[in-house]
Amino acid sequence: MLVPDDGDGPFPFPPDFLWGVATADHQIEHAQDDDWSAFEQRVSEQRVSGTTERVSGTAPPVSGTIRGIGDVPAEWIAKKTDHDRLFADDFAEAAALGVRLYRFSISWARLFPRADMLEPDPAGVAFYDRLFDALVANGLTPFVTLFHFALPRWLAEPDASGRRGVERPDAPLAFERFAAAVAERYGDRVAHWCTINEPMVYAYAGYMEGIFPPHERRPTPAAIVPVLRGLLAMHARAYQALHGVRHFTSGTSGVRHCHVGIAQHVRRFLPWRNSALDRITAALIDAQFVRFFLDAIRDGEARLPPFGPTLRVEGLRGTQDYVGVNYYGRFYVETTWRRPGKFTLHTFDPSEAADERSDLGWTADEEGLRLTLARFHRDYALPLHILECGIADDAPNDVRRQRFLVRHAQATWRAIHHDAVPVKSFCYWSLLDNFEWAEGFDPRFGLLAVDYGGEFARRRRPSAEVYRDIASANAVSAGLWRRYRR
């Protein structure tokens, strides 16, 4: 994609800018008692048996399924990277590179693995005193994420009204009571919070799509609402017992402050032939996907799109003291006249020979992150962290993420610099390879490979050398960018 021209570089980030990488607790750590361990059992024993499909290739996950779980072996599932075991390894490699910041999230089966629990598991909190330090013996700092779309297996159990998960009355109360515990235990060590990664994603995923657990598949957006009350309610409980944890703690550490926030999953959502009625949709699936939920944490409450309640939550607005972004590039929207609220996702055109497309499939779209940034400042007025972006790429020279790293900080320091937009950190998705969810072990999005038949061992990627590049400068070089930039 072309970008303006803004010269050779170099394009030097703020003193304070923090360059970090992101990880899940799922997704790289040992399997905990969670509503995903659970599912992954039940396919691996449907595997076993022979009564689950067989999954694998580029063709999209089936419902219930686990794209390429017929392929790998017992152990993958049950060690995911082995990061339990090589943690301290990995924060080295993390601090090599340059970066300062690590994003990753607390299991809540690890720490509550029972619903009678009303403090936290020892030996859950026994593994995280030792990640926390092993992070402060690298000088990595934390940035927390504590929902990461793997419930423990006792909320997602219905409850005796028939209720489960989010949707049960008591998970407000128990995320608050999660939160509190982590805070009081981790709070003098942490000042960035994010209470729920990608809520859309999660609901959408897991309640209309059914790729997710429940993997429910209710008809309209409408019929998510009481999910997405949930969401907000667990939200606003947290928020507010992490900053009446950290009042009383801030006075006795290093850590002075407290930010709050979530992360919000982006696309950039664009007509697919630019037809009145893509553009139509375009602009509502961006409304209910993108911003419904910032909208109402700013407000206090807010209608799904285009004429769903107004959804309501006591103590929820101001609630977020940040804007997180996880931003993924660009989807085309495909309607007809036929079936106009019926429509098709596209993940890339195969008339832009131009675009660059990563191993799912999905468009790179750096214009698009610096649209966001700057729509994100003007809308919602706070600080903004990006907390995931990265690019699938198993190449053995991944070219494509180098470039998307360098387009990707480039377009983020003219957000900063043209729009006056006060982004305060990058953390790349992955640092290294892990389970993706629906998509299996196949997407490898890592700066780190992970050798999974090799006692899951790590080796940099030639992007990684590039990311350090740019992180121990704090700037995108100007021989990074003639590089690139193309």
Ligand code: IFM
Given for the second form:
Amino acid sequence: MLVPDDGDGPFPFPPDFLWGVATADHQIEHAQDDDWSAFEQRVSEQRVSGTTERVSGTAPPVSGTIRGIGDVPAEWIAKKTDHDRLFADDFAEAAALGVRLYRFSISWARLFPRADMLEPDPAGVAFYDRLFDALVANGLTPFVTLFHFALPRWLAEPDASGRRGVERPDAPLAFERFAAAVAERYGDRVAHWCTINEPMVYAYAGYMEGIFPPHERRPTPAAIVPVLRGLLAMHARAYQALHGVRHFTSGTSGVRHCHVGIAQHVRRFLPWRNSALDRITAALIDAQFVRFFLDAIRDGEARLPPFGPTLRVEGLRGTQDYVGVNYYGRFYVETTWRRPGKFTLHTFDPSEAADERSDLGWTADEEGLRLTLARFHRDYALPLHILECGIADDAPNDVRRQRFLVRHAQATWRAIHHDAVPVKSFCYWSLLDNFEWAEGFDPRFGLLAVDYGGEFARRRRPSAEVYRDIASANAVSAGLWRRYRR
Ligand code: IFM
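Same protein, different form: I have the form predicted on its own, so give me the form predicted together with this ligand.
Expanding to the full complex; the earlier chain stays at the top.
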């Protein structure tokens, strides 16, 4: 694709474009009775500290541990960022940044903490009632996710047949019940829904890499097909449930509508040294990791490449009204003829000294964002929402995040302006520092820094001001572009 010369800016966005921030329940709210809380409890009691060294950013945390968890106080594990107490302040801060969209998730375990419940738990409903009121009071439009990695504990446990979690035959029905309950309660305030956050990350991290519950290490992608089937069936049921609830009033002139999709985690997989095998393997990983779910939902069926069985799920076809993109830059794929079928993922190339790397070693790649948006527009012909895009940066000057924001916003503008991609929103991940799953509390993604040692107080990082400039002008200004362009 040609890279046009865009000039010096400014780069104005369409008037209805929405700037937002994203969070997820388990990463910021008080612990609920879910599989992650049970896992955190277990590893922190054992005082297991993930001590794996990163080798050029490639080593994942040890299976079944959380990096550094043995060193953090129990209060952090129980309260995460203490958002339960501070959400009104957090929303006021988001609004002060000029943000209008707030993507967050509703905890399934908080609303349905027991298997036998047909109606949501009143205390859970009361919590989210207050939270929705605070969103409205701050002029924030909600974008609601229903399943963001943490499962109610009862569902994570084995049923009579020994199946657990999303492989349980009752998982789709339980998810449908949850989706319907949320939509009935809040559907008059929500136009945009995300059923499942990053389903392939969930399947891969939980069932192959073994770093998320249930910490399995199945030997091949084909062995996770039942997990993928369960997730697709859950999505299809929730899609129908959300569309089935009759009182959506958002939109213009009283039109009743809602938009439902998933959030697809995207990396740009590049060959490490450009050998044919690296190239083929990178394309294969892309087909499995990036395309599989979106293709399956578009077509109602899909085959996990290269040789997986064809998966057909009833009621699945066409169950997305937009494509949700969680974009996290570039990975490199290295292979060798000596180990057929195996590959190594590198999060950065040490020979590219100028590349911007996060504290997790991930390489920023804004051009990859533009290419992703253009490609998804071609392949799925739907509106697009960037539901996550962010960088872990705890350096005091915070300058990487400032560059990151300006460059990714401008890349989004390019996709809209040059490639005619209907991108509707951009959510920065994340509004505030939070619990980064198996990586623990160290990675700091927030526009707001959280002072864990001091009552969880928030502090605006300098990049928050940059984001405010972009969001409130609905444009990347010439000044910001001059300062942060490559
Ligand atoms: O923190 C996660 C989030 O839960 C899902 N998307 C990627 C983020 C950063 O790793």
